[in-house]
Structure formats: structure tokens, C-alpha cells
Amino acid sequence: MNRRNFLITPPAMALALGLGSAPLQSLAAPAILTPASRILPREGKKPRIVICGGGWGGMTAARYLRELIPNSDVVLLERNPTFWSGPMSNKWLIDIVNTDFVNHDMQRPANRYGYTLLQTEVTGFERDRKLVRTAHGLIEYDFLILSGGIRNAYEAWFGNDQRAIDHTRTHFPSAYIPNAEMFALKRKVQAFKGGTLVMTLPPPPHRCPPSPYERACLIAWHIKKNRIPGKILILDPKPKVAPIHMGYQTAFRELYPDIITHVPNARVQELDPFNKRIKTSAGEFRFDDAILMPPHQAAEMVWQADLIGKDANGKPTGWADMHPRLFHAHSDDSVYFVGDLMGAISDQFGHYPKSGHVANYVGRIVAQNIAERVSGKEVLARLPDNLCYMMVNAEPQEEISVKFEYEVDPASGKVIQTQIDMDVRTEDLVKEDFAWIKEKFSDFLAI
């Protein structure tokens, strides 16, 4: 095995101890690793870039850093043993695609592109010493990329009531953080026998803005196909369906008029998960089952790094405090942000869509920015774009889509957004969707 590319788990370390195999030797670690041990010692003066989070953005950044800085030492830290794709996961819920389509080996791209993959939990940072704390020990860096996605902010509903949080997570999973909850949600959909299924939507900004509506449509198709006496109640904190307003409204009305009810301005005020009761700004509701999606915030690692932004009143924004054009932390330009945890970009539209497409694009941009810094060149500010496809009918398979384009306003110098909705559902968009995902997976998964 290439000495740079290995997956460390506790069993793997035990095996290495017993056999004196290459993985342990490449670590040059003490016989007993502790959180205070230094692991992955530096080799010469190569620039070391550590990436925390092996999703769409983190894996993309790892690939392009190795291409753009061939002598770089790139280390990717990920707690999950495999990659799970959020994009396409709604289709997986109703078996449009199988598990192998969304679940992939992470070692293959690490071997292909030449970066080090370490399966471990990130537990904190010592930014003054440029160290990442992990469950396996301390890792040094020159540049750090945080790409850990989101956290579910259940405390917005329950405060410090851990019993209510645990019950909600266990019985009514949101399934917006891979991957155990995805299987729990799929079992829930398959076991649903009828009644009212409530879906709460997170307030903006949240992960993949149009995807909760796609999830509702595909579960509604499942209900319709199997003649289940059930209804879906979408409790939406926004005043209307957005984005792709007309496309979804038409699908609700034409395909699922007796199944889906969309309730706007329904921000959660009180939730009793034990008695299946919810109070919102649009009224009170009872449910037989639910998919309860709480507000989203930046991943725990951004809080651990003390890099959460603050609003005008000094309260946490919940998202990374970052330069809107160069993607590094305002207070520490050796730390970059990629993906859903990123902070606001513009007062015109707020955040870039928290999507796989944007994470992939920004992963490449950040790799270019770091490469320019390492080579002493001027760092150029670049803009991403975004594209989302959403299936609303499974027989026949039909999709709608939305595109976001960005440019810099010459008068204000601010980034502005143009949204283009493709509201007419077609089979052609399904073909485009699968071509898009194939291209993206090829880009960072080496498949």
C-alpha cells in the first residue's frame, strides 16, 4: 500500500501493532496512541494542508490540492468509514437508485489522487499552534480547510432537554446528515401504513433548499402507488414554496392533490415529540408519524475552532465567519471554509445554496487559492455557480430544476445572484440529472 494513503481505525492499529505492518510504520507513532500524541509527522518542508470533512467539498479540495501543488502533503480527516451522497439520497428512499449509487469507498480516490485519508473524529483545534486535535492524536498543518457540513440545532426547539432531543432524533430523524439516519428514514417510509405524516422544514439557510419538497413528492408517490391511506403535511416556515415555487406547486396540485398539503408561515413554536403534537405560527397540529427537520447550523468543528460569525447585536449567526470572496476566516487566513458550513456571501441573497454542487465548486476554488498562496502568486477571487435537479414523479420519472448564476455588481462590488427555475417537469431533466451526478462523482470519487 502507498505509504501516504491509508485508513486508520482502532482495529487497523491493533493489527499493525501485532504484525509490524506498513500503516503503523508510516505513522511513526508510539505503541499507545493518545489524543496528545503527535501523528503523521512532517516530511521535509512540504506544505501541509489538513482537510476536516470528507464530503463533496472536502474530497474535491483534496484532489485538486494534490494536482495544483504536487509536492503538498494533503491529509483528509473523516469520521465516517464510507462516503454517503446527500444528492440522490431522496431517490434512494424509494429505490430509484440503490445503496451502491450513493454509498462509496473513500480509499479509492485517496489512492488515485495521492492524499492521506484518516478515519478519525475531530475533537478540537489549537489554531495558535496550527494543530488539529483528533481521537487519534494531534496533527500539524500550514493550511486548514473545514468542510464538515451542518449540525442539527435541536436546542432551538428543546433548549437543554436532552431527553426530547434524543427521542426526536431516534423516532423522527431528519436524515440530513449521513448516513445512519438515512437508513432509519428509509425504514420509516417503507413501514408507513397510513395517517398524517408531518414534515417540518428548517428555516433558511439550510442544506439543499429544494430537497425537502422533493422528499415530500417522492414519499407521496410511494403512498399513491401503494394505495396507503396517508397524507403529508409540510410545515414550512417560509411564506411560500422556494426555490422552484411554480414547479413544486404544480406537482402538489396535479400529482398529489389528496396527499400533500403545504402550510406556509408555519415556524415551529412548541414541539411535543412524545405526544406527537406540534404548535406553529400557522396553528397546532397532531401527527401519526413525522420527519422533523430542525434548524441547521455550521458543523460542530466551526464552533470548536471558535470561528462562528456574529450579527450586529453580537449574537452567533450559526455559520462560519468568512471572507465572502476568498473563503478564509476573517480572523485567521490560514483557515478556509468549504461547503454547507460557509457563512453569508451577500446581503442580496444571503448564503450560497448549501448544495453538493456548490461544495464541489468551492472545493476547487479554495484549492486554487491555496496553490496561489504557496507559489507566491496573487490570489484571485472566483465565483461558483449552482445547479439542482429534483424528481417530483417516479412513474414516469420527471424532474424540475433550478440554476443559480453569480456575478459581481460593478457599482457596489457585491456578489449578486440570478435564479433560473425550470418549472415544467420533464423526462429530459432526469437524463441531465444522472449525467450531472456521473460527472461529479467522476470528479472527486474517481469512479
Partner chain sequence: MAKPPRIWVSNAKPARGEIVRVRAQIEHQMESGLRSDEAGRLRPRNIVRKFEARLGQTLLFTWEPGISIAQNPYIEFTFAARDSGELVMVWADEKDPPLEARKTITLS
Contents of the next structure:
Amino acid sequence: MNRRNFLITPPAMALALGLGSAPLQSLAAPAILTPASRILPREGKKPRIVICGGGWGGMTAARYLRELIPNSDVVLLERNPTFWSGPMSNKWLIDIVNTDFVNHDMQRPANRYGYTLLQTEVTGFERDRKLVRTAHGLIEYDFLILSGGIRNAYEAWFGNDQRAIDHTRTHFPSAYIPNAEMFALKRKVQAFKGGTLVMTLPPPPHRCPPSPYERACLIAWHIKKNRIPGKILILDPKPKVAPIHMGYQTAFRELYPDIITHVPNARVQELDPFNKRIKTSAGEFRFDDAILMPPHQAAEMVWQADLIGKDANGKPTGWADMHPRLFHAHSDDSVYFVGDLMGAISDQFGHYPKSGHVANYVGRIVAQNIAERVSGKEVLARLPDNLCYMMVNAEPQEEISVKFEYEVDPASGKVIQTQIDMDVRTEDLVKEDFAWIKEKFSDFLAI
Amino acid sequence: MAKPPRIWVSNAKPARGEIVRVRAQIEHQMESGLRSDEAGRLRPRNIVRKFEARLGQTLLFTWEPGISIAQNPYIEFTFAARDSGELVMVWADEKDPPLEARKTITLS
Amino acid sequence: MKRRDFVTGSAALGGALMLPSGPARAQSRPPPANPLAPNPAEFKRAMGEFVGTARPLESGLKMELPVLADNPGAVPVHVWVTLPITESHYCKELIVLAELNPSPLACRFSFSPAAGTAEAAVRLRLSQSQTLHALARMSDGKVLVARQAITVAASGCGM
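Same protein, the form predicted together with the partner chain this time rather than the form predicted alone?
Expanding to the full complex; the earlier chain stays at the top.
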């Protein structure tokens, strides 16, 4: 494999593995991989699991697959050079934690747990041939895990008006997909001089349901602390603040009464990002600045794999079409889903909360299920739980929390959710929050 | 009753006579005795039957919830700060040992 | 509240919680078919027991709750006595009644004069749309009352 030394472009170096059979004369010219190249050739008969998306869920699955299937060949594909945690990133916006707290090296866990990390863009699938298409070439799999999170469905607002989409994305970023937009949002907050800051919330289901309100509280705290003559207008498509309705309502009322206004039932009808005007089902508003969160959908990869669910009318649900207890595609049991792109679980509550905690939990469950299949054991249906902490006050630091527990209703066989809102904001929940993130990071980041 | 009670006080260093507001919440199923289990039998009732708040040795008030009180019972109350002392809150249900929480109140 | 001690395991239907004490009575009555059915007799009894011969005054006690309960499993109810509270004139006892709940007596507060206030907020689960009643007994024997109707949006209260 010395020939890799001759490769010129740095990204290709990591991919030289795939050139095992390249003829020697290619040494004369740089061996540029094309999307049609076969990369990462199989070693013997090791079961190959390819994970698309290295977030909370994908990295957790990678670790546990390596532990539970010792001879497995696990490949993690991630488009970003480093890991950026969604959880805790609202705190990063106002410098409660620094960049190193949310941003981490991914090669370390890959080396520690023994999986192959490849920075590339997934561009499609050939499921009949069990191949993933990437920007760097084709990769074979036995099992495929899709854990690419969400996409912003701007077309729900703008149709195919690409100019409006680009203007919105670049001027009023949603900052729900790591990580460039996170920096843009932080700059926006720091540069905010006053006026009306509008936040549109996505309709449910969306990534991290309670976090937009946390974001509003922490930006409001920044406005209050720096005596900025600004207001935050939360345009919420839901009839009320949820989850943790009362905890947030109390925080809005007591901590930020002159800053935060929550407008319920405000579904976006027309949005003019150039003239900063928005029309909703709760009225029309002008804004000086905005964080415009469009509806969320499963990441592009689920659409590319043609595994998006369909509703009763045959319309796409926007989320993965999957077995609610075993997490694999209904139509293809070699494809698993982990994290925010997962489809509905139960008609009682819809989706599992699209949270880092659930992604981490399901990442582990899916690793267990694949391990059971590889070893010919019975596949057990397991249930996750969920836990979210939200900071509502930064001085003193106070948080609220919400917990979700799941059980199977013996009569219907359906998954039932119990939600526990902790509405009393306290400082001890901040300590629990940091203990929680430490435990989670150590579970998949090897720190 | 695994998690500790969550307590918020409006001001732990109040002036004498100041009205202090307290919010307290615990995780508790408040099993009403009306729900059935998997075999169709009623799950035995287990609710918080008594909550007590004292400032030092002085009882402020008691609260006796019935089965109509929501799960994860929330109680908000006020008292006039007449002395410094430990604000002690105790929850007693029908099964487990009582749960206790304390906050020091110091007159400023 | 001693009577709840008489409610034993098998008779622990929540509706039986507030029935008059006495094992004989509890056993002679078959359990209600719908455990969430209202118990008007018990509502009347609890109300009557608290009020006694007093004539409730419709001022001096405030109750705040939403007009529409979108989450019937946790309906916020805030009650407080607006009369001045002193060592010699204070609220001894305050109850909240949910008229059409299977167990109407939602909760009871007993205040000591040391509290210096008579105020509390709790959350109720409501089985259906109904009227909530708050009753306070002052140290001078006066009984104060406040009422408000509430519409429960969804069915099922998580009881």
C-alpha cells in the first residue's frame, strides 16, 4: 500500500485503501477517484456495516457495533470534518460553554473503537447491489444505517424559488444543522443592536422540540444583560408552548416579560425575506432580524434511498418508512434508521423526540439488533427513553427538564409515551445536565 | 421517588416580613387506583397524601392531595419571612419513605 | 381525612376514596361501573361538611384557572385569600373541589398563622368539563367561596 504516498490531493489519501488493485502504471499520474470507483474493499468475510451520518446516533452505533460484533468491518461516513453537538449548542451561543465543549475530533473515537471514518458526501444508494454512492466512490455494505439527521424543507415556504431560499438560508439561518450556521447565528446574536428579532418555529415533528424556546430564553438573557433595545417574537405554529409548557411560560413571564412575546397558532403562510415581512395564520409581522426555522424533514439520504414513508393519501410523510420497534426499513431489512430522520412510532405520540438522547439510545439498540442478526440470535425489540434539559436563565443558571418514558401497551401492542415535565427551574438541574452530557459524550466520543 | 425534589424560592435572603414564593415539584406517578394493570386488575393507589412546609420548627401549612392532583405533583406557596431558618418540605406517599427538601432562608 | 384509612386494597377504587368512613358502607356498595364517573353525593357531602351552617361569602377568596384546559392531566389552579392575614385573623383551612371528578375533593390545605399568607397553586387532573370550587374557612369562622367553570378539551385525564 505504499502507493498511497504518491497521491497528491489530500482527501484522496484517505481513500487510497480502495486502490488495492490499481495497475502500477497509474503511478505516473495522480490516481483521482471518481464517484464510480469502488473504495474500501472488503477484507475477507467480515460483516460490513456502513453508517451514513456521524452524529449522536451514528457514532454510538459505530462504537457498539464494533464492541458487539468483534469481527465487524464498520465504516462511518460523515460530511463534516469534525463532530458538532446539537445538545449544548444553545449554551454555546451565549458563551456558557466554549467551542471545544461542543466541537470534537471524530478520528479519536474511530481509532479507539476501531471503525473506519471517512469524510465524504453520500450521494445515493444502489440497494439492489448493496452499495452506497459517495462523492469518492462506491462502498459495499451488508447492513446500512442511515443516521443523517434532518434537512431544512425550505420549499414548503418558497416552492422552487431558489433565490428566496438562498437569501433566507444565508441571512436568517435556522442553525439546526451543524455547524456553519451555528457560527452565523452566534455572530447574529452578538451583532444584534435592537429591534424585533423574529423566530419562526418549525411545525412538529422537528429536531429537538423544546430547544427553540431555550434559544429564545438565552438570547433574551443576552438582550437583557446588555440592555439591548430588542424584542423576540416567537411565531409558533403550535397552539401553545410545548413541551414543558408551564416551565417556559413562567420563565418568559418572570424573566423576560419585556423581551419575549410568544405568538401561538402562527403558521407561516407567506415569507418575504428580502423585505423582512412574514404573514402567518396569527397575523402579519415585520422584523429587523430573524431566525427562520423552516419545517424539518428526514435528511436527503432517506429520499435518495427511496425509503420515505407515505401517508394514507400516498403523499410523502417526510420521514423514514420504518418498523417502529425494530428500526429497519419496512421494505428493506438491511437498512436501519437511527436518530432524527426516523419515522412515526405510535399513533399515541407520533415520533420519538428528535433528540441527541434518543439518537444515542437507538444507535445502541440498532447495534444490538444487528449483532443479534449477525450471530443468528433472536432479535429483541427494545425501547429507548428520552431526557432533555433546558437552560432558561443564565444568571443564576437555572434549568427545567422533560423526561419521556416508553412502554408497550399489552392490549394493542403499541408503544405508549409518558411525559414528565419538570417545570420548576432550579440550579441543581444544571449540574445534572452537565453530568448527563459528560456521560453521553464519553459513550461515543471516547472523552 | 428516585430524583430529588425540585425547589425554587423567589428570594433566599428576604427582608423581614417579605413574602417569599416557593415552587416545589417531585416526580411521582400519583397512582390513582383507577387505572388497570396489564392483567386488567386495578393498580393499587399510591399518591402523595401529605405535604408539609416548616420554617425552622414552625409549621407553615400542610397540603393533603387527593387522587385528582396531577402526577409529578407541583405545589407553589408563599409565606411571610419572619425568621431565618431552614425551610423544610416533606412529601409522604402511601408506600415509600418520606421525601425531604431543605432551603436555608436568611433574613437580610 | 382519616376516612381514607378505611379504604383497603380491593376497595381502593379511587371513587371510594372520599366515601363516608366505615367498612360496612364501603363493602355494601358495588364499585361503580365507570371508575371515572362523577360522584355527586360525595361532592355534596364534602361541600356540606366544610361549609357546615356557615353562609359562604363570595368575596375574599380568589381562584385562577384557565377557561379551557388543553391538557386535562395537569390543569393549573391558583387559590389565595385576599383578606389581610394576621396572627389573630388567618385562613385555617382551604379546599379545592372538582365537582364532576370521581373523587371531588381535590385537596385540602391547613394553614398556620405563621405562614402570614394563604396562597397555593397546584395542578389537577380533570375527567371532564365542570365547575371547580374553592372554599376557605377563616379563623373567625367565616367561610369564603370562589368558583369557575372549566372546559376540558380532550378526553381522558391520565387518572
